[in-house]
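Just the one chain here, the form predicted on its own, laid out as structure tokens.
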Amino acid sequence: METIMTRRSFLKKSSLVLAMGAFSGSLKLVNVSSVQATANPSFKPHAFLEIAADNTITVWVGQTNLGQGTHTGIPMVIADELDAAWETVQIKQAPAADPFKDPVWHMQLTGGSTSIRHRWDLLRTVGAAARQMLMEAAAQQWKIPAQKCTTKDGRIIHPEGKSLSYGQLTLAAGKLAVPEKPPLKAPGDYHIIGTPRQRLDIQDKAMGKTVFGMDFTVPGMCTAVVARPPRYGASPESYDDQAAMAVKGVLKVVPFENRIAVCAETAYAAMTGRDALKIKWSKGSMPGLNDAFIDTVFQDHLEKKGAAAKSTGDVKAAFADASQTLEQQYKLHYISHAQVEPINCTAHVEKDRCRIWAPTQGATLAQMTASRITGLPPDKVRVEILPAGGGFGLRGEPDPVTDAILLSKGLDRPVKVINTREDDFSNDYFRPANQSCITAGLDREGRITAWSHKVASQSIMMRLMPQNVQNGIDPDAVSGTVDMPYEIPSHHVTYAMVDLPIQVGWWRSVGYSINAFIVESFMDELAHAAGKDPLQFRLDHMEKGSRAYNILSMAADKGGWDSPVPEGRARGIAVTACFESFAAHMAEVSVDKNGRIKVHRMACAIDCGTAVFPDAIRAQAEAGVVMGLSVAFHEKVSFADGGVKTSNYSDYRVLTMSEVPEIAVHIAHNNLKAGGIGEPVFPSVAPAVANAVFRATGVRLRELPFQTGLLAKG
């Protein structure tokens, strides 16, 4: 592992390095070609390119690879800029340090859609400075303005046709000022930008030669499996660690204040130790917790007054003035992560050093873990970030940190602790649940003037982030309802804030993969109660020409919403904003005799200002398509005796091949910022098939998974 390229030794090699930096907002670039990597601590740059002699363009790039097309897209945006040729072009993933933390969250984090969006300022200047500085060292050489250059394909040319390879340039460009405000092209001019490009992390992957967390390995190290308690607020009171040390290969029995750890030789004999311990535990803070009595709590919220997350206009008068009102409820299950990698970390504590391998997305947090753990400063702790197989939020969670941290510090030795696929689904840190109640008046036109809209939900922010709860309101669990890209002139958001032991977390879309199923499906019930067409109602109620009205205008022609409907079908519509960008999705469906939905057809249009990566965004596209199939026809957590019930996939459904329809996706074109695309394709999935399926069957479905019971009723 020593060969790994250090921060120190990337600094001192002899080629052009430039660096960024945030000060009071505003981007800096600053040239480290020859600085050392202890100059000016107080620096924080943001993005590293290093062009070498032998012409080879590297970008560093230190967002988690989950398959998401970032480790493509990030060298497109620089390079374009930069007018390399891409087949010099190659990736390195960048560990955790300061250079790599997000411009705008200033943590090193993958999430929230925002690999290119907080960084397009940045990855372009990038590249645009470091191709001005090429210009003028060979302007100098051939002594003539900078001006009278151009850039191709990674060489600077001459006005009388001669040229200069970036690599023949890369020792007079380091010694050069950085410009401050280099010119950046105009979209017309991006030659690699919003091209088919191969994924320069897909060879690797399809040979079978990445190296995910689970395959990883490292001298001397031992596995480790961790026994959590089978209910919430359980703790171990008896155990038989004799009987796990005489399982051959187990090492040790390392027991914590609510935990044991057995670790071993391999994976099989921690996993056999582990069960050999026969743990008897306790009752727990809730043992009488089940779906039945999470049910109940959250119809007792409903009840209760809650804080205003948004309130304009006035909904009182608007409700006595109303032609007609409309009250419905929605229920949303907890879901899991599921995803195929289960979570692992392995790491060894040094006297004077920390080295953490991980397949994390919060980089950053597994740095300060460690630092808080071992004492020793950040810089002494080293995370090498792995690709994952699957993340959605989950992987930014630091539990797999903390263990292996603890462990390698005790036993000495490098520690590869992982999880079990029973372990990620009982441990899971889940997407929460969601009960709503809304209320909306309509007018004589059939237009919304009154919207009261009533979340319970348990919060994530206040688990993680209790400073962003501000007045009882958590802005994730309330996103999609005080941001909905209608205009309403009152409009009414209360959220009651659910006090449960069930872990909650991050999950792909966070809010907006909830609240948009419940809005999108009540815009569709009040089309109908106002005697509109869903399409022309919604379009009614946003601004014309807006992005959000242009997308969801998109998703309809394209996907065929007025031409004739085959023969047993329907079709339904819905739109979400969110995340920068703007997605809508149509769903065709069909539903037989005995209540079986079946989707034809999926038509995504998607506004993600300039599209940087147009292959990996259908392909996200698509992903988010199968996702939220799978989430509502078939993804619930079950809980019972205090913890949760729910073991594996066979109890555990996901979407199979079988049942994945024919999708289209269709990329809105503009010059604008890059907005993010891997949250927006997933939430209006839902409610377009569940409007399609009113559509077809007369039958509302309100809750997710689908309860496709009440279809054959109906």
Second form
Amino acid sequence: METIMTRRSFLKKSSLVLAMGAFSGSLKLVNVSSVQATANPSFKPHAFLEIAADNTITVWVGQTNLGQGTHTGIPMVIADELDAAWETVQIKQAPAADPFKDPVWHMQLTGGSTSIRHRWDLLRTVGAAARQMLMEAAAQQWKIPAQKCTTKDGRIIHPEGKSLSYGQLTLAAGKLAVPEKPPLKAPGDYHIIGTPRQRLDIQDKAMGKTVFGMDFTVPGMCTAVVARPPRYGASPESYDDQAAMAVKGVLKVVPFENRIAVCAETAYAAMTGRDALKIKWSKGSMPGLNDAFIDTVFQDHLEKKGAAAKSTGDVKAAFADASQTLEQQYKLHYISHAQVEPINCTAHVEKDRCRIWAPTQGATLAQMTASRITGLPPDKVRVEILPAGGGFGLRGEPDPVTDAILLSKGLDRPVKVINTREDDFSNDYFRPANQSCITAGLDREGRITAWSHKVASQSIMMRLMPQNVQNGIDPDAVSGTVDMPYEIPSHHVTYAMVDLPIQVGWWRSVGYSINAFIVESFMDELAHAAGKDPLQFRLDHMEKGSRAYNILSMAADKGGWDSPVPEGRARGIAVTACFESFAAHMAEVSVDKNGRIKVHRMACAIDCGTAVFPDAIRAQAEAGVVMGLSVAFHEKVSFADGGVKTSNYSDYRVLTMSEVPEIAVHIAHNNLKAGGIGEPVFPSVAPAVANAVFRATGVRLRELPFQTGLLAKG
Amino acid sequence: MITLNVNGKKRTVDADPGTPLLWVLRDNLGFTSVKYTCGISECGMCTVLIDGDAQRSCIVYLDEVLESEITTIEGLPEDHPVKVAWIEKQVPQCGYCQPGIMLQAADFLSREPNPTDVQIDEAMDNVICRCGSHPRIKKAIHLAARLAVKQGG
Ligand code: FES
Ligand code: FES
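Same protein, different form: I have the form predicted on its own, so give me the form predicted together with the partner chain.
Once more the chain from above appears, this time first in line as the rest of the complex follows.
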């Protein structure tokens, strides 16, 4: 995986990593059971897992709860290998700490659909090792070889039928060494993995009991809102702090760096106080930045030569031999995360310690940010990860942590920094806009012989991980183009890096979310030019029997690609391979004479290896369709006068109930390593719809959001 | 001091009468299940029931509800059909939008006890769920309607 490799190499190189401790290649589990004799000894074969004398099994999860199901999926894997009774399993949220770091990325980060796929071996080993230790403890007590014992539902069973519960063995098991390579189950023996389960966090969420970052309070806390530059590169020229201080509940106005915080007893007072500041801002670094200007910048970049991201074969020669060539341009605008819970962070900096409570996707980064600003060592910085009201990549950014720490330090009390919705839009790190141009050549049989692809976009990596940008290539910007699931003899990809002050960042599926629309739309255009069925044309360019080939076939079979199409409707299909998984979508749409597209149904097929928690996979896949359609139909951030113009949901529409189609999710069952889910189920939604619209109308939509005006008749 | 009826109890608050009810509930009374997201009546996450009607508390002001009975998600019984259905259908993802959506659904079902898909689309079209739990919201509303019939009978 392109992205993984590069993020990993970043981690090895950067100073960030040095602070995080050396790379250890092998998996080492450390028994952390208490050696003190207590009345109720618990067995802790790893920081993840604790078995109490009353048989309660606690799994600590160090990932962030964004509602993706990880907080149930992770304990499901451990409990299965442990042969635990599921009813005895509970979860607790772990803080930022070494044992919870991603074994591949070596930092605690919830993103890249990694929570299970990067811990697949670790989680199974944790459960299996604990089970083996408990068997050993029982065997010692019974004076029989451990191999004679079996396990079931949280009990060790003697060959003669008597048994001991795990809780009865905690003291003895806690004294044993953790086996390094305990045998793992054969997939046929799973009794929790792959079964229907209720998510462990849903009860509280349905009762309104979950405390999100916005809801968190700590004694002595004040709430701050921060006025940040409304235009890139601007700074405050004047403001009325007296007016802000006159607002009841406002405690202090704190100008810092290029922004001004209003700290108050309540959120509402802080917001009202900030409005009263009536700040005059300078013009900023690019006052002429607006939508039209951005478009010309991208157009210019498409003319530039760009850096080579891939060059297989000889496209020039192949074009010369082609029986027909096709060239098209595509355009995607900047879009926002628009996660519902505004960005926030609570921090308390004291003399010899610092505490942070944040719905962060980047726990290690939060800890390091705090350590850098306070000068305290990371082990004196406690980061509590709170449930997040959506994230989609944005919550990896440490900005709110920086602000909360600076303010807590300055005010010498706990401070909760919260954004308003307007702050969230104007300070978002958007999904980068993209304009691309592809030329392809087809031979007489309608096979693609050459594919030349130019990508123009801003680079996310240049800001976050500049070491990863080599020879002018940001690997995230071209993901989905250099590794598309088709075999093409001559394949060139170049990248022209756009330099604008607009903040861009990781957004669900990152480069794939953008490039899959372009690649899968253009594949459809080529199928049409070749006079082939769009499904067959794709399959003809794939390795027969590959996972991508199979999942595309599954989406077509289950979606009924070949079945009669209802009057007035048409179907489209698209596929992607990313985050170690494979997904395909089939859309069925109709278009009325005013150009209104109605998506009647979507079929999604996903191969994510072992399907650990099928209902959560289905939920993510449904969500991927909803978000994919939202991006296809509505989402676009506007810019004016050097900054972000979009300010609230009133000018940033997202998909709502009446536009949600019937969604069928089909999971390919296999025993392979668990792959990603949240991200792979997103990219092929929009192109499947655009391809269906083409079949319905003959009009090709090459822009996101769709320019439906092109479809209106008369 | 102003007195407010929330979930069947009288509570006193020290707040300006022009404060949005949302912030009174969150800041002054600690009902953080009432969520802030847009502040301009666009999303529905701050929804509470005011005398049984789903209303957006970010645009309702304290002095407008002094005589009213306000209900937050905690005010619905644990076995309320909407709560039971939401769990049964595993609706919430991040869950941040759900208290507001559930209250709006409860109000809707009280007026339309046996809704069609189209009626659900219309009634629930003005709320935002960024996570995309819509298909499950729809299923849960149908289930809640069936449960309500059982409970009522
Ligand atoms: S916060 Fe009130 S409708 Fe959005
Ligand atoms: S469940 Fe997250 S916004 Fe609805």
